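A single chain comes next, written as structure tokens; it is the form predicted alone.
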Amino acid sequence: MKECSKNILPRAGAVLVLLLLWHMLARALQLAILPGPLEAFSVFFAEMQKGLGHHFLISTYRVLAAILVSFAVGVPLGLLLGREEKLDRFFSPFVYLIYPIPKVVFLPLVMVLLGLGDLAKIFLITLVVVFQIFMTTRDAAKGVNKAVIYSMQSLGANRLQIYLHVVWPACLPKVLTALRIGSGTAIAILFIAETWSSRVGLGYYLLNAWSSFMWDKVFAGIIGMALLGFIIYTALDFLERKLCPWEYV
């Protein structure tokens, strides 16, 4: 209970400060493109009942699906290449060539090959996030204390047991950190993907409101995007505290 209050109170304070600054800026500028927080949130809650809620759920599904696929692909590959030097030496040149390329440039090609539905958007988000998870996991696996591995081997542990009981627990905190960082990237790519020939999702909602100069709805969409990111980030932070309690001792 004390740990929960330690986390909630500072975040609640930060939210209040941001809302106050937003209110002061809106009052000072008096511009239609910058409604105050009370107006924006009232529109947000009203729009959630009119259709924004559906857009929110679709975007949530796309982001979560992409994060789960990225985790399922990036973590095993990262663990494997991080511990198997021969494989790492073979694949490293390809990784260093592909990783710096901004994957969002493949958006037109992905849409042509996979269509305009969920599959294309999930694939594009995964294409970006999986590299972040893979690279972090690989570097973490490389840094595992060799003395611990030698101790396990001396006790008769096989390779699979070493991966499960030594390498994976040692890498887990960094993997979860990569997931938190990747969640922000995923939502940014989601916005780009949903503004491209899409008829549903928060990105589409935002673009439609923007093109119609409905600034109150624009901010309702922004709040929706922020809420989605906050929920995912908070959930991953909660998971880390539960799965890696030694990190908070």
Second form
Amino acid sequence: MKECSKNILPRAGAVLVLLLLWHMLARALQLAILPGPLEAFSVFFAEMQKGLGHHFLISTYRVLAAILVSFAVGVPLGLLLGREEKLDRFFSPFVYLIYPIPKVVFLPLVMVLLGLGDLAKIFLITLVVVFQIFMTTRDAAKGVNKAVIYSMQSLGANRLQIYLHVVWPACLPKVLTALRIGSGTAIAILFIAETWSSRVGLGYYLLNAWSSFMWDKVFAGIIGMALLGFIIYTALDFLERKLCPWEYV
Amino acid sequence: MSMVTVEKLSVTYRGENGEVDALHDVSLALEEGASCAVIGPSGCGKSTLLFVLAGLNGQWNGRAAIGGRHPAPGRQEIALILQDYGLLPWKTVWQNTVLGLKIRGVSGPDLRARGEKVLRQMGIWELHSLYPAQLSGGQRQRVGIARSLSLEPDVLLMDEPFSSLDALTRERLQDLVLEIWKRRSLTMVLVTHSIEEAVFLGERIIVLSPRPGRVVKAINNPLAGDVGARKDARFHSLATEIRRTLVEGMQ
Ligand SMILES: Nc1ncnc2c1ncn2[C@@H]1O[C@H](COP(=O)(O)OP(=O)(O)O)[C@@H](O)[C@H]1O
Ligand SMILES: [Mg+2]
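Form predicted alone done, so how does the form predicted together with the partner chain look?
Complete assembly follows, chain above in first position.
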């Protein structure tokens, strides 16, 4: 609890500084395209009562679903390939070929195959994020201290017990970091996916406001995206504190 | 029948940069309840020898046996203690201590009783809810010893267990190991690069040459096991002899 309250003050301070800078910039420029924070937030709250709330929820659902699937697929695969050399030697050439391709280019293909609904968007985000999580987890699993593994083996631990007691907890903090980085990527991909023949979601809302020159609504949408990212980040922080208490002693 | 037998043991590592001969024709035999210190320059294959005995290294030639049986990891009667990293940073002192018991299927009141008993013996019961990062080096190694002893082994294998500790802490832990060894009549193989430690704890002292490690000399040491040995004049003459043997082995 103490740790949490230690974080709150600097974070609130950062929010204030950002708002202040935004305010001063908007004042100085006096452009319709850049409303000040006061207007933007009042539009944001008004819009949340109307359509924006729905868009926000749909986008949240898509991002969370994609992160969960990426986690469920990327982490076990990463742990496995990180520890089993033969498997890794077989699969890593494929990984290295596919990893650098910007997966967004498959957006049209994904839409043709999976339709225009949630599934296609979740799939596309997953396609990107799962690699980040997989790669981080695999490298972390590779780096697990050998001496710890040896002493576990000498205690009589079998493979499964070594995964459970050593490899998984050793990788967990890095997995959470990967999730944090992945959540940023996820929101960026979400935006792109939702601006393509989409009818709901923050990306759609933003593009819509954009193309009709409603700049205050554009900023309401941006605030929505920032809020989404902030919620995921804070949740991951909280999880790390719960799941990795040894990191905070 | 001897408890620990090694005959003409040779180990060659086959890595990406070719072969490394780590041990060459090493032999030693230990009766039940005896202690042996293995000393030699770093990289001469001391850890390799222990890993063979612990069953963690399966690529060797010659003969190695503990209690007449082939070494294998996780054998009930063998405990291995490593220099630094035996402990899991994400588990508390308590969880680390009872880990071996848990892995071997002990649970419930039996687990609690054995864990508490051994932590009290090591004088670190008060620390049971702390994480390794919150402990001093000496306390950490006590946890490592506690975890091994909780399994009530017959053979204790130790790989430079105290080399990262300050002098006084090291002596205190050496005293502790001495006491445990006597009380439990353990058979002990201690790898060390400290001459004093070898003389204090090893009834038999095996001096190895630089890589590939060969036995340069095997010394019987009547001083081992004597709590006051450090103050004995013979302690220093024996240490000097070992130092000379080590230097000769280098040439
Ligand atoms: N897995 C391994 N692969 C290749 N060489 C190794 C391996 N483990 C140890 N060696 C080499 O074998 C030699 C003996 O190592 P080790 O038994 O750890 O020595 P010591 O414990 O006496 O310092 C060293 O030269 C080391 O580099
Ligand atoms: Mg060594």
